[in-house]
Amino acid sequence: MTRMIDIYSILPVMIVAGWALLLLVVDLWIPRHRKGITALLAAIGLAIALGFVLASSGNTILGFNQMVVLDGFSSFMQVLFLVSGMVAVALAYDYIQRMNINHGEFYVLMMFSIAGMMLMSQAYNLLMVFLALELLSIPLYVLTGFARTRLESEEASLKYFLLGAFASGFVLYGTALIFSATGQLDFVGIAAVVTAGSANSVLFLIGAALLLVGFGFKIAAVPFQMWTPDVYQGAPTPVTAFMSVAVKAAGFAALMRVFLVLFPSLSEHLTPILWVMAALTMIVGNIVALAQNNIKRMLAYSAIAHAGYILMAFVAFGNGEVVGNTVAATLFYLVAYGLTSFGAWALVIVIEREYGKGILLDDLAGIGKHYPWLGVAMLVFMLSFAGVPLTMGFWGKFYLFRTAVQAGYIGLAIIGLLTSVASAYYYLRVVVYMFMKPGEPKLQINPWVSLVIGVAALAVLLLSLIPWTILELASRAVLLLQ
């Protein structure tokens, strides 16, 4: 019976990982010119796993001797990861053919990375956190350099690998120090030792700081964001889109799970650090984005800024009165940002004529006139990114700002508000180029990419009118804190 409960607790992860292994073998018999079959099979595998996640939602289970947990938080995050994976498959199908990098391993690697993200959201043991982090990261190092004939892609992959390995080292060293301080690796055991006052406080604090460095790399928070613009620019665009949404969400999943469960007692020491990180991330991300002419780099710095907005609400992680609001606001914002980001990156894929070309602001000229529906869709995404009132992005920022103000961090909320206003310049500049600059763009629009753009734009518009539906789901995604 115990073994069945263990298996049930990670069944969706097993489905994704097992399906990826099976797909790796099946792909050997699929001709290169028919790799669309591999893409379809990958999407089917992700859909099956999604069905199991939805079927098991509402349960709370500790499995494998408290190494993993199934709760509302992990179920919510897994839905986000699996949907992000299916969207990434849709974006990649035409792109990798057009860029002549059409290999079935692309989808297999993506599925392994998704399995790591799903496991990350369930990890209830520091060793499991590290293993999930590596399962998430290693396939992404390869995917970043998937266009291996292009120097930019190889450079991006190497930078991501070197800095990612460095960040993983911080996580592992932090885990070792926490084990030294408490003699435990599972969250329940560590929390019990800390509550009893038996932990070595100095080692425990240093270990927490090192974990913050590792997770800060994954969410691209300042000063650990150096890799982001170069990797986002050099990676194949569907991979960049996938990273901007799913990897960021996975990083915040680990950050919330670990810090809310293990380190509330350290909030007095860690809160000032998080405050500075959040402020710098918002300021640096938005200011540097103002100077960008390359759309992929602009969206990369935009992603950095959005990580700062989420961190703003997370600063109060040690305040038990607002923890529920912190989790709900973060999950809501990840959904809002994910929808908007996938739509924007899908449009970048449309205008990218060949690898690394066609992605400057000047290349947007005339799109609003010749392809008005694309122009309107981009307008929706840019307004949502900027947080213009009554858009999905506005409600997301509203909930984050509200949480920060409730926790007493009014100054941080003001910084978030001012930087959000400043961001409107570079977001609306995209719209100006599309509608007001003369040009004769010739675009090849794939049906699957069109579907992603259309669905994302409609979702952003409709959910802007009924934001409480997503917030209610996020509020029900209870994170197990003991």
Contents of the next structure:
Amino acid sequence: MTRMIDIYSILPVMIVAGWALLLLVVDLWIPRHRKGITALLAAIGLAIALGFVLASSGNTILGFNQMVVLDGFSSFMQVLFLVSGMVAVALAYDYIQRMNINHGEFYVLMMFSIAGMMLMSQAYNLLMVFLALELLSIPLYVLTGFARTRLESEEASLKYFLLGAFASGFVLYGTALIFSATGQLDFVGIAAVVTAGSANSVLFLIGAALLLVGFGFKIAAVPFQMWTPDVYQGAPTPVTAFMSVAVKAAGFAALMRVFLVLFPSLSEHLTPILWVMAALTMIVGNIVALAQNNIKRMLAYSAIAHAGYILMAFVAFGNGEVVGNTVAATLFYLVAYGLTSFGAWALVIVIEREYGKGILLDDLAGIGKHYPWLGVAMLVFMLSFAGVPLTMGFWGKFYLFRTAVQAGYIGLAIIGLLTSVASAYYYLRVVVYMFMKPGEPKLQINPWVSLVIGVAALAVLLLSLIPWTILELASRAVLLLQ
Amino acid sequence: MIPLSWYLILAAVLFSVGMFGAISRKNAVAVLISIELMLNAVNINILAFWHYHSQSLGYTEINGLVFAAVVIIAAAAEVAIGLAIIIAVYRLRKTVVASDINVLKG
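Pass me the form predicted in complex with its partner chain as well; I've looked at the form predicted on its own already.
Whole complex next, starting from this chain.
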């Protein structure tokens, strides 16, 4: 029997998914040269869902026989997903016209993917985790290959699909083994069996490790990062921007929910693995980024490195004293990183003349002189990525490092600091090219894209003056997590 | 009565075969087939355990059965998208051998 409260608990997800289905039909009557209407309708749908998320935040509901949960954590993540979706629509509107891939399905697929992410943040059953993972991934495979006349896009799509499907195989096998060990699929049941001590510990541990592998692919943690640079480079840039922010956030949402609720008892086995993964992710991401001269690839490696910083704080997931800080710091970092990342990718969209052309470091020459405000905005984003004070990136890193030190992982924090210093080299190189090399760039700047750049730059600067307000929001999300 | 462990070993072997195929094969369609093998190995594992748990509980729980059905549906959706992507690649490049499709590198 479905109760009203069940419907209420997933209302925003239903709105996004239902709206996307309707839009798919409505889009048929929108002529090819007026696809801006589809973009606008998609943004309106996301805004309505955002309104419902905000209205229902603060409640804690277990809906559909404990299949889904509505709590502060899910509300926080859903706001993040919906806002990233709206930003991605704003970035895509001009881009897909210029690149001649102006089909309305773009926005619909993006909405389906957002519905998957929102469901992911609410999942309270391993079946729902898997379903949400597929719902978020499958539209993204298509979006990655959306420029279907460009081989780069198709190759990226093929690679993303094959590795993504491979990774979902691991998630599934992990789920199956956890089901084997406990006989349960929902988190409440599994947690009860584990607490009672009647779970088969070997199968349970292998299952947890396989889930870690599967989620590792989604968040692009080393050694599961090999798809990231190619996919980020080949995909249409607004899709890349969306992936680097929202998909990463969704991966971390799943990782946090599953690990904090189900696996605290396994922390002594999993902590060393996570420690090595975090260290490798930070080192590989930052070192390889040094050698890139394609900006999309460089930002891809930088995205890998930033996942490493978050993992560094996540290593302490089983430590009951600091786990609250871990989640708060992670949520804060996802916001800080999302703002910075969208700004930087918006700038890549501005300079990308043709599909995949004009995005080498040399193409940045002269932008600082001819378009000073673009140059200054990029300077802000790069400083924020590098973690220089007076930006959101600094506070994000500060909270993550603080959590790592609190949990006693000083070695890991030192690795993080050193790689962070190394990363300043390639971030500042972008600024050097913009301001110190002579060049005559000719850019067509769409007002929506410049709006995104301006708002992101201002937010990165101004919110850094009051970081505790966001941290407090993130901490309140933590309280309702378990 | 076949003991439970046989099913689990079969599932583990099938999963490993699929994983090996997905890593070693160069043809995108063969990789897709290998991935399907992995998913079906999971289904065997789930159904065997669902049966085992139901027997030891004395009544039939529905969760494992539903899970297997969902896996089959999701796998079908994945194959539909995957084959579409492979066809799109084939139209541009006239090959589905993954190692020949390498414009992205660095």
